[in-house]
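Next up is one chain by itself, shown in structure tokens, the form predicted on its own.
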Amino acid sequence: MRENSYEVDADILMNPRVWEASGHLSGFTDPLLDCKECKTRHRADNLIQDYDASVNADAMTQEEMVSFIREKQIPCPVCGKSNFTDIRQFNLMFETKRGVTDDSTSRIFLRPENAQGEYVNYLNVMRSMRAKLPFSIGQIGKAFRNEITPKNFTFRTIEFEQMEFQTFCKEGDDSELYQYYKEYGKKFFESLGLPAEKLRFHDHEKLAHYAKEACDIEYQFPFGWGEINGTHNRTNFDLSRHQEYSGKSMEYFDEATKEKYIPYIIESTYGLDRIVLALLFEGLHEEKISDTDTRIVFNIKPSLAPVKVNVLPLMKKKHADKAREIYQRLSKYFMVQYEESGSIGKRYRRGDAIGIPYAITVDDATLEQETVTVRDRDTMEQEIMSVEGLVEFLRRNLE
């Protein structure tokens, strides 16, 4: 929907020089220390944040983190003792080899982020699409990090899905665009169904070497506040570095002013797995229906529900053929599930638990009058309607 925006699907394995230029090979590290008692390994910043959530470990130097841990006698989460080694920096890049024989192999890396794939394709997109500044490149794809301490369900994992959006602009327009995408991120999350009171901005006190401005959006998970979006003003650092390492000019020619310059980049990146986790925490719950009955229901917005419709024959032997016919018709327009095993009540409940917004029951009235019963997941109310009117009804209510 956004003007002057283009999608790419960049390589997972890129030339190793890309990661030299980006600084990942030299500086993409985690501060780790080992418990001398039980030999487990931990991230120093996580130890501090878990001990005292009011402390901003990101703003601390390595020496300050060590001092804080020792002064407060922060215990090991595993054994409870407080006897740690000094901090060592551990590179998060997943390394592999390319080549057919041992003496001809070269080191390559699985990408730890999607952004660099957009930067090295900046010229391709600009030229092939005849793009004028400001323009954006978006990408959805896997990233990989050699996390030593994966935890909190799917919040921190070794492979994850990122949604990256990079906007290339002229210096001077950067701060306004940065503010726009920062605010847009919060509105976007609210539109998905995450409540405003469980979202907050976390402006970075300690900026990365490439950043002029940086802010995270955090969601209040049951285990604490966690980042689900980051917006960064990366200046012209990335394109300048890729120009230096590749020998190819990354300059943009501004026809209006006849200037040549390397664009600034405003990055807005979203953790897709973390957003899904937040939606699960927000929407999945046990609901009391009566004194003797409860149900598990996933109240996700119909537009986001993976499966939109559950088609259920009331009696398998009698109504299955007609139900299959309706299933095939609706499958042209929506993601539809067909289910015939178990009682109708149990099938309703299974659909509720995975967030299917509507259940369509096929019964004798369907065979005789071409009508079905449509059940709403959230209200559990049922409505009789014609088979012919189903597609229009669902389109209207699923948007």
Contents of the next structure:
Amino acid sequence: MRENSYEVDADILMNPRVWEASGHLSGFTDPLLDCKECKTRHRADNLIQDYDASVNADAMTQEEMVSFIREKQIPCPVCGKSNFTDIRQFNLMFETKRGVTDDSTSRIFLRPENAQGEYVNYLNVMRSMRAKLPFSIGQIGKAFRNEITPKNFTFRTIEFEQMEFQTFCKEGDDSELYQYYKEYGKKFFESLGLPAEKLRFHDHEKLAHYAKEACDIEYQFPFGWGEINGTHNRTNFDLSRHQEYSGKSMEYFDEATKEKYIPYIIESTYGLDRIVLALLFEGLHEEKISDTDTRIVFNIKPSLAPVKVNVLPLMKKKHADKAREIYQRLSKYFMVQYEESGSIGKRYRRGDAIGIPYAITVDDATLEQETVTVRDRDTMEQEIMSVEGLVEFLRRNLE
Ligand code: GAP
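Return the form predicted together with glycyl-adenosine-5'-phosphate (GAP) of this protein as a structure block, the form predicted on its own having already been given.
Then the entire complex follows, led off by the chain already shown.
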């Protein structure tokens, strides 16, 4: 919805020179060590963080991490002994091969982030859309990382979905935009239903080689604070490197000042799986509804609920045809589920557990008077309304 914003769907397998230019081939590594006793492999920073959450392992050098682990005799989470190898840097990119030869020249990589796909398409987007600075390129797509310790449900996986939004701007406008996107991220999470007290900024002390300013937004998961967004002022590092490695000018001609320069980039990146995980922790409850009864309900905002409406014939034999007709009518506008098996109470509960905001029951009154019963997931209150008015009612309440 933002002006001057364009969407791309870049390649997952790109020319491997892209990853040389970006620095991923040489520097996208995790500090790993092996337990000499049980031969399991661990990330040194995770060992430290899990042992003492108040220590910021990200800010430590490799040597500092080794001495901390030795000094505190941090135990191996698998066998409990403390006898580790030295740290080695382990590249997180997944490799595959293309073409018919099986040598180093055929080596290509699955993208470990969406960002570089947006950077190498910057000229395409700028020229085809006649974009002027500041403008943004966004993408939602998969990223792949050979994480050695995937854990905590979908918090850390080897294949995950990123939503990355890159704003290209003039040097000098960068810090203000950085601040804007940092704050925007927090407001965005609050608008999704994550409570402000469970969100915090974590400004980076140790900056990546390309970054001028960097900050994460963390959510308080039941297993600890974890990053769900990152805002980075990447300067003109990425485009300068792509210019150098591709031999193609990445300069922007500023018509107002008649200058040529390589734009700065403000990156705002969101981990979609982690956000959905946070929404599940926040919204999925077991709720007591009477002295003897409970229900599982997923209180996700109606605008975010994957399925919006549950259409339920009260009695399959009598009401299924009419219910299917209503299902067809509504599914032009909304994601609708049709369910006819089991008691009506059980069907309500199944819908509550996956967060469907509205259940529509089709009964004799629907056949006789064209009215249905609409049940609200959160209040469980029921309201009779005309079939005619359903689309308008749902549109208004789902937005
Ligand atoms: N382009 C910048 C970039 O990729 P990142 O902090 O490495 O930055 C961005 O990743 C977001 O992707 C993180 O904020 C996090 O939410 C998500 N993410 C990173 N690694 C992940 C993993 N292994 N599993 C699930 N989500 C992950």
